[in-house]
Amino acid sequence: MSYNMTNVLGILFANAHEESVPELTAKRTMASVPFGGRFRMVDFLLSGMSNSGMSKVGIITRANYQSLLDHIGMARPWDLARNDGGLTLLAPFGRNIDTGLFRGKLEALDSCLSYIRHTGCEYTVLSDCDLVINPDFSKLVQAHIGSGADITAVCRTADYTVDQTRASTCFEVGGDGRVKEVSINRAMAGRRTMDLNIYVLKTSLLISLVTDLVSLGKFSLSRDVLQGKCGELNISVYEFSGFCMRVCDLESYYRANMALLCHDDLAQLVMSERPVYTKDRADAPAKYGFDCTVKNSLVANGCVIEGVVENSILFRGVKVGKGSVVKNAILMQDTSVGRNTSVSNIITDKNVTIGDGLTVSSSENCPLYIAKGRTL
């Protein structure tokens, strides 16, 4: 018998890990980073929660959240524009005397305990917004209830590099699925069980942990709960086997976008039974010139293409002039490429203008980023 997911609260941390991609988050949250030609990073988790039947979701912000507010609006695309529950944006207040902002996830949760209590939900799902993923949260909650664990952490077991584990949490898991040891930011190459920073637990336990630990001056969820209470609490893991990529630097952002050019990866992420919703800009269909060529690319509505586009992702409103060649590129909303210009292995932010007769290129391992509003 399936669990009633309207009794599960979702909490998303909009700003978590934004220091890892300062180029993309200088003026926006991690949650509102554009992705895949038409989405924002928050769309994947929000859509997963909505598709799973969750009707109460809170997004905890911290800074630079104007673009997130603009994107979310009334939350209608995710069916979360409701009088009872729906989507709530939560204020970024904490106990830091100098800034007034929270210093970690526990302080962030402490600042909105009244909201968490008011929802009356039995369980809470916590998640960051740095993952490109389409999870079925109903299966996660069902597995958590069936295991009898105090906390269930979503993880991915694979072969990782030193760079991938350097800023991550990894688990040593026993044969019964219970976490025996937690390693934080330990650079270790090899096969590891990596924490994806998605957790489910009883709301009453969450409130108790937050209240007790924050009163002791502790504010880190990973260090003070997962690691600090590993022996005391029954922490189990839930292995996620679908498409999942984490944005932890500019290169990983580039690779995660380019992965969508593989049909199988795209089909795993954007599924008919679990669609990914986003804000609709209501653009006209893309316009293709008579002499243009487009190969293996994602092209959003509102684009005008008169040149060559290969292995690239074009967001809404991108223009590619006659005689121009765009290869292995990510061009965000309203980027304009002039005539007889060649660009490759680059990422342009929104409203970038690249003039006529230029060559702008880099390497796949180090894509060139052009900031929002720049003109070349």
The other form holds:
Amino acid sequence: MSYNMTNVLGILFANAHEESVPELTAKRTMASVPFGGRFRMVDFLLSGMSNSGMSKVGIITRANYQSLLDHIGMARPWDLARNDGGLTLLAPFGRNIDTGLFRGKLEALDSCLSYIRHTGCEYTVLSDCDLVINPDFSKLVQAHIGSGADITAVCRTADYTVDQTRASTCFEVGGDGRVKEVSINRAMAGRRTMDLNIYVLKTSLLISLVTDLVSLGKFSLSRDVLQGKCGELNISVYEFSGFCMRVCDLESYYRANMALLCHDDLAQLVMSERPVYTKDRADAPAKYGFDCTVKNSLVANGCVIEGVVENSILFRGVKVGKGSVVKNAILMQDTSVGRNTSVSNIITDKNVTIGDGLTVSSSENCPLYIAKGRTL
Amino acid sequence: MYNKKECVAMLLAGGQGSRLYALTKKVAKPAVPYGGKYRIIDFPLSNCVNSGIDTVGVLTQYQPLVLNDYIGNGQAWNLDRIHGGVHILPPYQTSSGAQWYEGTANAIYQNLSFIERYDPEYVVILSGDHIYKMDYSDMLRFHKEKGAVCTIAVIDVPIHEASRFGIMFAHDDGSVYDFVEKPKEPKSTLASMGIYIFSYQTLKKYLTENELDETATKDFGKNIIPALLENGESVYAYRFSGYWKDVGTIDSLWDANMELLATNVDLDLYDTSWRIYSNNDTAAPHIIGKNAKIQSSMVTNGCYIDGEVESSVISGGVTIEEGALVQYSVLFPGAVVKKGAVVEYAIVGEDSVIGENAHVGAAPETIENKDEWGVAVVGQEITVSDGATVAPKQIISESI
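Mind giving me the form predicted in complex with its partner chain, seeing as the form predicted alone was just shown?
Up next: the whole complex, starting with the chain shown before.
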């Protein structure tokens, strides 16, 4: 069968898993959560799709999508400003007078079936925006076609903690790579094959599944398709082996950011032949002052550092004043730390101002979150 | 069909910049990196768009590949417009033959048809040689108020430097009565910045007449300005007072970068009200590693710094390995400094590699004869092999 990647539609769910990081998503979608010094979560999947040659991507939003609209703009940074297709933001509309907004992915897809049909793509890739990952989708689609499966689910087999499995789908997989059993949200530590919530399937199959199941009042992709159709359909897994971290709570968000301090991991994630694109802000390079001491940190353009910074992620435009010490911290865009102030184990959201002579800290495993725009 | 524009800018970007030697072997001078994430041309282009000039012709000739790629469709400077925007203008062939750009005036003359598509009242002539922030709309207002046919931006320079510039002589009201190109004994300190605003019809008339003069060198400074003054046209000098730096030599390029590291910088790149835009910034933030030591420096996205860096400007995608020392230097994009190497008082070109324990440049205080000291330069895509030495003032354009 012949196909090329322009014939593969990408669908991203911008709001999925927001409840797992309520602090960060209070005023934004999961897709627009800032990450890694200058990115937002959506950049990873969107860049992956663009780099894989996909030319049509729809982002399904549910609520709080102002920041996402602002970030995406015309989608030019991802090379998805196209005459034909490109990036389409699929804003929500009440599909059902009684229920208002969609309840699950199937209802969400049902509300944009006309868009999906109109793209004319033979295959569809579905994904959430809670992964820090840089996949080559063309390999996924190739594997899907080669295996003859109805649905291919991307998964990661590893040792997981109870917290990591609490809100996730795991598979029992047979020797032929076919899914035998699906367990949803079962909190259980150990070696598991975890669903990364990235699927590829024929668009025609997607449309018929959505139409049929929604008419029966069903709305959950994992429960009603993966679990419900496990026997009936050939659902296979595709093991992803590259760098991948999932954001499932504030602590995992913190750890995923800190993982980028490993140069090899960062190189694998963003400095490869598949760059991760983002909206640029025309900041000058970071400036290091006369007395500063900086170690083991990720620093974006526009930062001005005059104090001590260790084991931290500094987003664009962060200022650290003279005599201040920043340790084990994630300081988002335009956070300002005054003079002679000490901060450790904290996450500051955008535009936080921390004054002079203060001490703000938390314990190592429990980063303290400071909301957007706060002044301390 | 085409929208009329009140003012069009023409940016002369075809120069080789031969005094930058190895650094301009493969790129035109306006494409030379500066300040970590910029290229020289970012300054005039950003000035244009910040001044409300949205139509810019960029005249290229020498090594245009990098420049063409860098400018692209102009989107990075908000110059991808439906009407106007940025246009690359290389020399071209006509029914009467083909001709290279022979001088600054000839380059503009050959592109009069481009200018006429926009039917402008005024044309701004710019060069890609200088680092500065300037509101050209203020200068245009001055030009209109004075009723000038040509306004030349000037800056006060120290008298001992004046012989390097075209020097203007002006009355108190700004009207110019004389002009001397690089005088041996300068009697005025008003240096021409190479920025001209012309009323278009006058420009067209003088360029056309200049073309007919077979003895002319077809240059603005040598021919057009003297001819205007000779004919008593109203030529005015517009005084500019701000940061303005020629970066046409190795020393001045190095100086201009070092000036960015001062505590009170004259050129504020962090001022968001007059942003300087640049292209190709897709890299991740940079990593300062566990073994790094960094002070008084600027570092751009995409770098990996695990060595010691002091008083240096580090462009995007640079790697400085553990145990390496970089001080008082400018590293262009993609440069690599390997373990144990020392780079001091030097400029390292794009994608060049300084091998392990190699030594590039030296501090002036270590050299007895001051005449032998100077900034060391490693050109573009060059490898300095392990343990090799590049002496101060040495410029290398081949791998050693």
